[in-house]
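Only one chain is shown below, in structure tokens, and it's the form predicted on its own.
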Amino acid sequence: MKKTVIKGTGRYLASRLVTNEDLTKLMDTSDEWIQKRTGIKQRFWIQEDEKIGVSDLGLEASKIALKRAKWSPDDIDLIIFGTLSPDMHFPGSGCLLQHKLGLEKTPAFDIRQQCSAFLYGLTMADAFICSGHANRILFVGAEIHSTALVKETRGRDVSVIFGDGAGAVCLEGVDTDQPVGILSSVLHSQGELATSLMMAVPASNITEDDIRQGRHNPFMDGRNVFKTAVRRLPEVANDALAKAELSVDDIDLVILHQANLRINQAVQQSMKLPDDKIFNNIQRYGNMTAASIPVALDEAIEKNIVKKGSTLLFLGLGAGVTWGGVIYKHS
């Protein structure tokens, strides 16, 4: 039976370390205010004069993942690229990455699931592999948020949260009857809440008034997003566990999307998880949207928190709103 397993991971961060103290020079804020609201101490942004896009960050993360998987770029059957901050409005960054990897005809596409992109991407990859359409798939989640943030007091609620970076995962189909790889996946969306987290421009119906009102900058109804995440993530975790015929006690580590440490702590409390069963790194990187979970996974593997045989639960909710849960057994 075909199973989808992770053969290699990699991460790459933007080059400029930005601490909370650095942000106090740009806006009316403080380290205490930011940490109390988000748990974040620092994040990485690209340099202000750096002419790079998310495909460049994705390329560096991909090189690391490919080396660890012992793949060459020619081994890739398909590229799935998750981002809300593409190099350009179109075409997709997946095609740009394909070219930068030196490939000529390898299929590539972008997905726009934002903070839940890794969950949707894993599920898509599993479907491609199990159906026989591809056997080696590169998933990349990459973001450059810093260039669209309002770095002054009026934009601080959003600007203090986000960081720039990329995570890459090499996924491969293996024939085995062992319970490894992706064990279950549950995905949801609720377009009714789309305006709670959005960037309205660029759009097909752009007006001059949109620009005057700053609708080309990200907007977030933080309270609504928080309430929705705290309710939906434990629900989808239970659904994924039931689908895999597992209990929460069977999970060795939960890796949530790193949106806000307070959300993750609330989910941990709701699910009655001990501290050693949840992984957080938002304190060091901020919210990197599509890059968040693959970067956290790569770091957890590097720290030997994730070992062979570990059963993982990935959870995330973001713009759309979209959310989901995936259970994976590391082999």
Second form
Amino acid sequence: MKKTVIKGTGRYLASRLVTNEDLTKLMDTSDEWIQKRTGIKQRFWIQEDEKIGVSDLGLEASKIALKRAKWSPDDIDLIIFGTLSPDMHFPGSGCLLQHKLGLEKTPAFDIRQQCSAFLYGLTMADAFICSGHANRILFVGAEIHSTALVKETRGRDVSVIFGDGAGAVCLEGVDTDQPVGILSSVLHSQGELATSLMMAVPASNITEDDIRQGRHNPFMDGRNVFKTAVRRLPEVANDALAKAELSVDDIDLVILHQANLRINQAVQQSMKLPDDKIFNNIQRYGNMTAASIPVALDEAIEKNIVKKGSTLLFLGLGAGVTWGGVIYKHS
Ligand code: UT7
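Alternate state requested, the form predicted in complex with oxa(dethia)-CoA (UT7) (shown: the form predicted on its own):
Time for the whole complex; same chain goes first.
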């Protein structure tokens, strides 16, 4: 029976370190407010004059993941690219990455699942692999938020939170009866809450009024998204556990999307997880949307917190709203 396992991971962060103190020079905010409300101490942004897109960040993360998986680009059957900040409206950044990897015909597509892109991406990869459509899939989550943020007081509720970076994961189908790889997955969306977190400008027919009204800047009803996350994430965790016929005690590490340390602490409390069963790095990177979970996974593997045999629970919720949970046993 085919199981989808992770063969290699990689991460790549934008090059400009931006501390909370740096932000106080741009807007009315404070290190104390940002840390208390979000846990974030710093984030990385691309350089102001840097003309790069998410496919460039994704390429660097992919090179590392490919090397660790011992794959060459030619081994890839399919690329799934998660981003809300693509290089251009169309074509998707997956196609740009495909070309940058030196590939000629390998299929590639983007998914628009924002903070839950990793959950949707893993699930789609698993479906492609189990149905025999592809056996080696590169998932990339990458974001460049900094260029769309309003770096003034009027945009401070959003702009202090987000960072730029990329994470990549090489996923492969293996034939085994062992309980390894993706063990269960549960996905949801609730379009009713679409306006809670959005960039409202349409992809076509952009008017001058859209620009004047700032509809090209991200908008977030932070409190509503916060409340939804704290309710939905423990719920989907339980559903994913039930589907895998596991209990929370069987999980070695929960890797949540890094949106707000307080959300993760609330989920930790609700699930009664000890500190060593949850991984957070939002303090150093801020919220990198589609890149957050793969970057966290890469770090957890590098720090040997995730080892062969570790059972992981990935959880995330974001714009859409979309959310999901995936249980994975590392081999
Ligand atoms: O990853 C995608 C999903 N996104 C999320 O999950 C984000 C979820 N939401 C959040 O993380 C939090 O709601 C925020 C961090 C965005 C905001 O924290 P909050 O505790 O919900 O604060 P708030 O929006 O209720 O604002 C409290 C006060 C307001 O002032 P008044 O009205 O009480 O005078 C804001 O104007 O804090 C003010 N404020 C700030 N002050 C200093 C908002 N942003 C800032 C800031 N610096 N950067």
